[in-house]
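Taking the form predicted on its own, here's one chain by itself in structure tokens.
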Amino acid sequence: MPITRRDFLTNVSKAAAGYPAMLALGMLKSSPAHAFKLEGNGNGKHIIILGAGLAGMASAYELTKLGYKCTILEARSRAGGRCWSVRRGTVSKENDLPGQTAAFDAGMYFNAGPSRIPHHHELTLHYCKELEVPVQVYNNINEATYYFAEGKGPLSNKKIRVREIHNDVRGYMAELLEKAIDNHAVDMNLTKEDGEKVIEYLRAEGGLDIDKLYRASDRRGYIEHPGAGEKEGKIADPHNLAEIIQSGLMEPDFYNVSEYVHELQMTMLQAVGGMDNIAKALEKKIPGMIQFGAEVTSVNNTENGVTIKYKNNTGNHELKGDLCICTIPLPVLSNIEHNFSSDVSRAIDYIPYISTSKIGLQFKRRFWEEDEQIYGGITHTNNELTQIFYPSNDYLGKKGVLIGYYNFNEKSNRVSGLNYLQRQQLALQKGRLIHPQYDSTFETSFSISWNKTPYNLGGWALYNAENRRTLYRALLPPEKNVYFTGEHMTYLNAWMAGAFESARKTVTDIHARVTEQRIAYPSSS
């Protein structure tokens, strides 16, 4: 039977392979990214790559296209580095704790590392398309989630919908500003007509009434939803501005970062079925190149190349190559023997990494959807949880996995000091204050503290203006035959895009050196 083009695309998309089919039919343009069509051949030059994370594998993937031979040494038994999704049977061990094995149901998972792709990270999306990794919308902003402030204020220790606080604060601020403009208390170089337009905008933005006062509206939700017949719905009174302030709901834990930070603005995306599918797809493109269980013990420049020493379950080994790409996180590299210059060694030792932790909690029903109409998004707290993430996949499914906490810095350090059971108890203790359904629906958990995880020892590099100017710049050029690569070598720290951009820059620099060309990344289209 002949098949129509529409039916063909429908069936192919169901098989999660719509990208290549639509590209082949000329229905989609390639994902925009910096042009990367390098000329010349590497003629079998041997590049040793330290680390099989996204940066290391992307480097090998692009270099092999250009005729280089690549060997990747990876200390773990898996590829992907921090691009890691925890599933049933996942095993991990932290420095001072025994191993743990995930007991999630088949098909359940959470992203222990990166979980979001900003819509403007073109290179990440380019690789998803090139590697045929389907993506879906990630709901990062949800007004139906909660703010929860532990404390002594009138609104403390209560879960309050984000939309209530957002609209109340926006309304009160608009009311104050309109009164100031009306009373000429604001020094603005505006004509009378311009001022009237600003006031009109403030009334609309803040939901002010004709008397220039903020009143509650359906923007902040209902206590009784409208329906059929005489059911018009009921709107709750707004929270008092002084009570909002006294309860800590205008403090940094609750700033509206998800709407304002460039990387967190919608639309955001995620790999279907787990972010590690990106790493798995890259690994398939470089068959036989990764040596797993190979822990690097020394990195040394030689007159004509590099010598890398490593150990595995068969003993100690030595590998020689023409050049080296080092993607090892700096806190780990700091403890590896090397013969780098003093400036480079100092940068490796002193660039700090953030402490960050996550826990995945599996529940036997998706109560956040069924009971509270929460589909994706983040609940914010001022306690050790910091954030609760609701899954943006498998909506209306039977079970689900929440990220029960995602915390940083001192809060992460405190949680990292607990054992696995204590972390679970903390997540449940604090979480049930917001979701009492925890008690009747919780099944199992899996936690990760990146600062205590071997071969990471931190989440991602942290820079300020001073160490960007000094330490960061010391690592930008190659250290003789060693190139430093990874998110820590970009201004895209913590993001997969940082790994990909850094990999492409290093590949370009190496290829320019080997082929004696004047090329630089990024190049123009």
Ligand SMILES: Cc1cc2nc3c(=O)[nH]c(=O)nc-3n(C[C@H](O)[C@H](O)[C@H](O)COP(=O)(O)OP(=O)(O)OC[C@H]3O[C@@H](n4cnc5c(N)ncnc54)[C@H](O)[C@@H]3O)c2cc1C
Second form
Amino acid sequence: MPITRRDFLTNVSKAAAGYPAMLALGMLKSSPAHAFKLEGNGNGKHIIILGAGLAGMASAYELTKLGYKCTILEARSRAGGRCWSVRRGTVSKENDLPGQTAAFDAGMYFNAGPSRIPHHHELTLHYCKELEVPVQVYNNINEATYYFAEGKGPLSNKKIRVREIHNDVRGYMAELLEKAIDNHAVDMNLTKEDGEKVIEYLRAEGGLDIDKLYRASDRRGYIEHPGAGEKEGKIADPHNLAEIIQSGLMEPDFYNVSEYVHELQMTMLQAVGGMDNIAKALEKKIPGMIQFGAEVTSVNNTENGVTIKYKNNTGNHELKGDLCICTIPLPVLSNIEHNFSSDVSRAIDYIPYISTSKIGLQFKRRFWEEDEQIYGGITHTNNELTQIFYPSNDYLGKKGVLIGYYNFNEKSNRVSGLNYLQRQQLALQKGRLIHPQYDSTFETSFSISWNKTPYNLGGWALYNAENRRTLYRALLPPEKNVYFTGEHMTYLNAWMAGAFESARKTVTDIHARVTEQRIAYPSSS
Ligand SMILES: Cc1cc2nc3c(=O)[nH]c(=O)nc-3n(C[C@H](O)[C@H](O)[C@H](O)COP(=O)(O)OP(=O)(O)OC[C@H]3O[C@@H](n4cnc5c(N)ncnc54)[C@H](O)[C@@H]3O)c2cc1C
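Take the protein just shown as the form predicted on its own and give its structure as the form predicted together with the ligand.
Below is the whole assembly, all chains and molecules, this chain first.
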């Protein structure tokens, strides 16, 4: 049966490896910084902002510069929303589970939400610079990490260095294409000279030998390292292509997307000491504006403005403002009373969010560095773990925190159905298949399933071509006096840049309305 691109995209976004596959297909976009220089004054118009995540705080920060009065209602006792790092003493609670407190050592942390900034997310980096948040390189690509396929294939159930599979597959692909060109099986209108140049290129790219065959090279690493004297070093034979395929190592869980996909290409960056330092720096710029522990319960457009109802530990309250910026994630907003139109209401109810989970595991020894020479990067598996992230900070330190799983969709649903201890057991049981050192070095864990976390109920908005055209568009214009804002209102889902871009767009739209200027973000010029 032929499959349309749309069916394919829909299926792919549902697939277990949806996120990397979506990246591979360009469904999650990159973010340039656009000009943003607004003039005129908001003259104290009162803007009520729902949510003190990056979008809410960036909106308040920019609006305050323009003379608006901002009040942010934030349900949690902290700012930052999804921009959240877990440290000693961090507490969280998921629906149907008791609260948990992180018992990491002082100075240890992991990023439960964002962990990497693409070098071309200019706006995120702009705010890091403006807010004086130091950044460092995040090592997203590491050929020394592993592929671990659970299954029945001959290469299954053993850890294999990424560099072996990458170079073997690249080599075999080059050899196959070279043979096809030699046999005139490639219909690309190449002259004989051009064909020869392509073959030369393939020899270099794939590491083919003089006979244009792929045999092993040191690109895939050594089984005996070269050294002094007679120690020449030894390389192993390549893995057999059929065995690689039969073992599932060419399936989506193991696609080599990170090397190529725009969003994951090196250089990637992270905030030094935890990504939530970006949120903390933003919070400092808007002193006194956030009311914490204020859970919004209803949002109503009125004749001249908005009325927001919320509850906190002193009871139920009402706040009136001129305009409202609503950054509440849609699965949460869906359970909040409002008087929006039916189209808007339907969009809020039906735009799906990805299920995603992470666990931080603290170890008393950085065995991945000491024993296995892994400094940052990601090990990929096809089991529930999906990925193990090695820290790109404090190299050669004493202890460290790994992200023991970072998974999506069905795999995330499976772990989010477990309690904290069961998740830890699963992470350790599956992780020790790759790193037996887990047994003697594990100390403590902290897990999060975003789909079960109150005030988020999901990782990020998941769009396909269909709901982009319909549901998304219903939320683009303001609903009378309410502006929907946040990563879900952009093509930069799953990125902090989405929150920042969206904030700038809303600030521009509000300023255009209040000051009666014809301005837009991004400007069309
Ligand atoms: C697992 C994960 C990994 C990610 N990885 C990356 C990455 O590597 N790089 C990157 O750039 N981005 C990444 N992101 C995306 C990034 O974190 C988000 O795009 C961004 O933080 C969203 O900001 P926001 O302000 O739109 O939403 P949020 O941060 O969700 O803010 C919404 C706010 O509304 C509050 N709220 C909710 N309900 C109520 C209510 N009833 N009353 C009052 N307040 C309420 C919430 O508490 C929250 O503070 C990741 C996200 C996740 C979940």
